[in-house]
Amino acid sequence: MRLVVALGGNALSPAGGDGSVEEMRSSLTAAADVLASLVADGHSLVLTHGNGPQVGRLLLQQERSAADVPPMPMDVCGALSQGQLGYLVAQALDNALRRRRLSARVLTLVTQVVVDGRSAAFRRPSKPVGPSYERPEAQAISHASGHVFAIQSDGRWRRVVASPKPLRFVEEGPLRALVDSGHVVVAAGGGGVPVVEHRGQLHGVEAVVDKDRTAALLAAVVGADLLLVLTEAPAVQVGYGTPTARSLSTMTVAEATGWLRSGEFPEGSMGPKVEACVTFVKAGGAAAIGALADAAAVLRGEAGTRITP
């Protein structure tokens, strides 16, 4: 089978943890054991990631250091954080191949995404990104930069940028060919570069594309058998945090939409994945959604939710 596998970015910084490089190599490796496991097994495998936490520090750094060095926009800081943590899923992946004496090699793609630039999300910014200031701090930065902030649920307040929808892959031709040749690729990392085209000339914007959305275009770009979704949960809930909450082994397109308008599955945990996974089904696809140590499980249907038409 050909299978997107799409990790989350707790997955390769748990939440909690210190977001050294060291910490990092150390979940990386484990994952990528897990990940060489199905190539082993015979499938052809994509990759594609997160990136909230490495690109919120990514911000962080920028803000602290921008008296010394010139801040980068959010498509730059996006790039960065794809080659950053591309270099470090490709090189832990590849050695976990190489220990099985497997011949595949892992390549990385940083990956441009063109999205919409008349979209209603530049008019409303919606997305979160880098972190949480008491409102003070939000005003004073947002007077230096212009930022957008808004505030959060925790009552503190984060810069918030539009999140439009990805239409295409800049380089869609290439990332087929790169597929087809056998290897593993690394792509749309953090949901791709975000772009827009203007008389045949790309420009980066000021956003960022949903990763989950961008995992479910890149399995039908490269005609993917399976939409493989590992996060920390184990399996999807209904009722999550109540006493009622049962975890799904399936759920149909049809419940799957009844819930997310219900707001079962809340915008900022389960219900992107959820989304991309029935975008993905009701194209011809296939998807799963479970924990990354349990992958081979959910791949054979033993473990996760299993999505069905």
Second form
2 protein chains.
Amino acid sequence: MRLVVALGGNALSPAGGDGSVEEMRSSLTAAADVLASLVADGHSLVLTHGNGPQVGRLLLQQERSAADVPPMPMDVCGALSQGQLGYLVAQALDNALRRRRLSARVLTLVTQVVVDGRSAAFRRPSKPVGPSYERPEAQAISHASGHVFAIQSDGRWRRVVASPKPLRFVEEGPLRALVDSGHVVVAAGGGGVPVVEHRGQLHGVEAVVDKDRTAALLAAVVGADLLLVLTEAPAVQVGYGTPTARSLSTMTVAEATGWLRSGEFPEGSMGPKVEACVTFVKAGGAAAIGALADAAAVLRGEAGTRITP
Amino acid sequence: MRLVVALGGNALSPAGGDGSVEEMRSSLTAAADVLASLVADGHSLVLTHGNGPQVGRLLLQQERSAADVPPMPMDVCGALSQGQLGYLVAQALDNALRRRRLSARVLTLVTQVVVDGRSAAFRRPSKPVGPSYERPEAQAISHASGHVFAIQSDGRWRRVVASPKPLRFVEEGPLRALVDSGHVVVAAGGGGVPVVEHRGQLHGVEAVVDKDRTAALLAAVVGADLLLVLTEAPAVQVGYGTPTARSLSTMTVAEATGWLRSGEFPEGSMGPKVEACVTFVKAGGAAAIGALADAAAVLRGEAGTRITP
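Please could you give me the other form, the form predicted together with a further copy of the same chain, since above is the form predicted alone?
And the full complex, kicking off with our chain again.
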């Protein structure tokens, strides 16, 4: 099977960790071993990954050193994280493949994703990025940089940017050719570097594309047999956090759509994963959500949640 | 002709500039227009680039925010810069191709280059990277980080790292396939992310590979007809800075080797460019050095310096 696997940014450096390279390498070694087992089973693999914690640290570095080094905008920070994570992911996965004496090699592409600059997402930036601040500090940064801040549920303030839908990849042709030629490809890290096309020219924009939405697009572009969204949770739950909570082994598109509408799935976590799976299944594909450690079982339908037509 | 073009890091953000993204985009628009004219003339293009000024700024950011974010080692900083510059270069070049209504598209690969971990380069780190410091500050950073510092000709101190020779690319197969399929490929930015291979496993190392040496390897790997090293100087000079200085329109491998030995070409600038050309011409290729603005004329042998067997 041709698999598109979406890996959460937290799988690369765990939430609450220090974000050091040693920590990232250690998380990645575990993840890579699971992914290599899928290649060993004969599957073709296209990998995409989040960058939330990592781009947060890059944004903090931009701000802390702003007096000496001009801060880079969001599109360039996304590209920085694609280089950083793409390298670490590719190396860890390549090493895992080598340990299993597999001949497939891993390649990372810097990937731009086209978004609609006139979409409502740009008028109402909603996606929190980077560190959180007390109000006075957020105000000072906002005055100096023009960045928009919004109060979060914990009472602290974070920068918010647009999170527009991904329309297509700039590098679609070569991306497809590389996957067809049998390489393991790492692409569209962090949801892809967001660009708009205006009068035939590409321009980077201050936005973040949701990595699960981009994974669904990637699955469509490479003609994946299965979109596999790997996370920390073992399965999708309804009634999450209530006494009637239950895990789902399957969920139809109609059920998922209803629950998405009724707010059953949290915005920043399970919501976009379910939405991505619905999008791809509606387009004729297959999709599942489950824990990274259970990847092989999720693939066989023995763990996680399968989204059915 | 299949061209491998090596672009200096200063062509991406000019020496003495502020390093802002606006400055980089403006330099790149000019460079991309020259490169697109080569594609318009029917040539196939593989592009590599330096990252000196940019990785210097990344290193400064790592250090300024070290209290909040664990600094990344040199290999990861190289990968960060490949993402950043690869994105900006690809976008600028893609836009230049679109303005000329050319159908070729641009793709950036994150590229690892294997070096010999037992080479003498690691015992005598010599390549200055990052900002320069007064002695007490350099000592403090050295104590905290274990980094090696060396005094520079201006009396200030800079971190020095190993600059080992590039042996091969980890991504050689797909890199060659992409070039063969007619795409403009940006690869091995900043000389490539340096890794060693030990018992069949890849490990990043604290080093910087000279981008001109890597360009010569890249030219050999993709079977380039010409290695074109583009810089700020219009041609190679002998007697540089003396009353008898003269520019060379051609230079044989034997002449170049003699002048390299006698120290005719400065270490950190023209030396590695001439050395790279000598390597590639000795291996049966053709090579030239010249100014970015003169690229088309250098290609025709009407400007710059051609290195002949």
